[in-house]
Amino acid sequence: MNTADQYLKAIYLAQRIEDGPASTGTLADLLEVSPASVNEMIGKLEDRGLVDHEKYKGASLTDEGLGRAHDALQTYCIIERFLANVLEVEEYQDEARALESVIDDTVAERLDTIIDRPGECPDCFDADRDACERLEVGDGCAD
């Protein structure tokens, strides 16, 4: 997953939170970057046909962008579940965010064979809580 995929994932989640186009402010908050950085990346994603952007309304994923965002969120969920349930890492969300940008598809696929991921993943991801609604954390992990 690369930076573009992280933005696509954030747009996907922001659209679910806002029930419509993702605003620059929400994306900046989710990604912990400046609104100017969001605007710059939105322009690049729009040039690549992954996002439609309308000034003052926000960004919406195209069909191709939606597919990539879905894959990116699934990779995040795999990492999060592996860290929480297999390695019992207490700060699994912070670690998952750090790892999602450097892990490749092959590693994610192999991790997926180790974890017990629900079939509806990543649609069970709760954007408001910023966590999978079905993730059960062991005694060694705290949120």
The other form holds:
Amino acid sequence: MNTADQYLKAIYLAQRIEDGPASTGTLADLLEVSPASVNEMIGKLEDRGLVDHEKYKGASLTDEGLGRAHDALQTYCIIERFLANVLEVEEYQDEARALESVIDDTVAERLDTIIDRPGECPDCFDADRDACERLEVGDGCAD
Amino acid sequence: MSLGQRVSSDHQLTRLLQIGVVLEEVVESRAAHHLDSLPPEERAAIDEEVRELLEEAADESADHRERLEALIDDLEADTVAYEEINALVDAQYGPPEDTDGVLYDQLANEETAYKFYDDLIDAIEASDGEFAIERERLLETLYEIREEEKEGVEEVTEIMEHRA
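Give me the form predicted in complex with its partner chain now, not the form predicted on its own.
Next comes the full complex, this chain leading.
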């Protein structure tokens, strides 16, 4: 997953948290970068037709941006579930964030063959908890 | 969220190598089970060439896994027992429907493993972080494994082409 995909994923989640356009502040918090960096990247994503940006309101994904955000979130979700349920990593969220930039969609899909991911992914992702709402840790089972 | 594609700590490197181990286990387990999972008439139709390919793939993956595990051991991190992963792979494994399915699955496994090592090498090379194992040894091992995965992809492709 590249940096653009990480931003698209964050915008998707921020839109859900805020129930509207994603504000720069929320994106900066989610991505742990400065608001200036967020604004710079939003501009680039807008140029590529992935995001619509309205001054004082925030960023919204275009249809194309939404598709890519879905894919990015699915990959992240697979990595989280793989870490939690296969490798039994307790800090699976932090580690998934550290690994998502190195794990390609193809590789994530292969890892998905050994985890039990629900069909509604990524809609079942809980943005506030930063994990799939069906991911339960501790019983060794995804559901 | 970590922005940028680089590996910067022993911990992160260990996790990635563990993912490599699991991908190898998937290849090994599936290659070993492909023949058993086919219906008897399909199994009889599998020729010697494909049998040899699957046996070699299983042996090679076991070798790759051991080499990755040797690196992980020197990073002094915990790893998951092979038997445990094998059981998970088996539990989620949908058998291929025919001979072509066997070859396609094998191809997908080898291609995924190749892609993984390629990305991992890029991410390590993009980082100037120090690891508990020698960078030269780490990269040399990963280069060799990536090359063998590439050869595996070529071998399966060749068999598929001349059977077509």
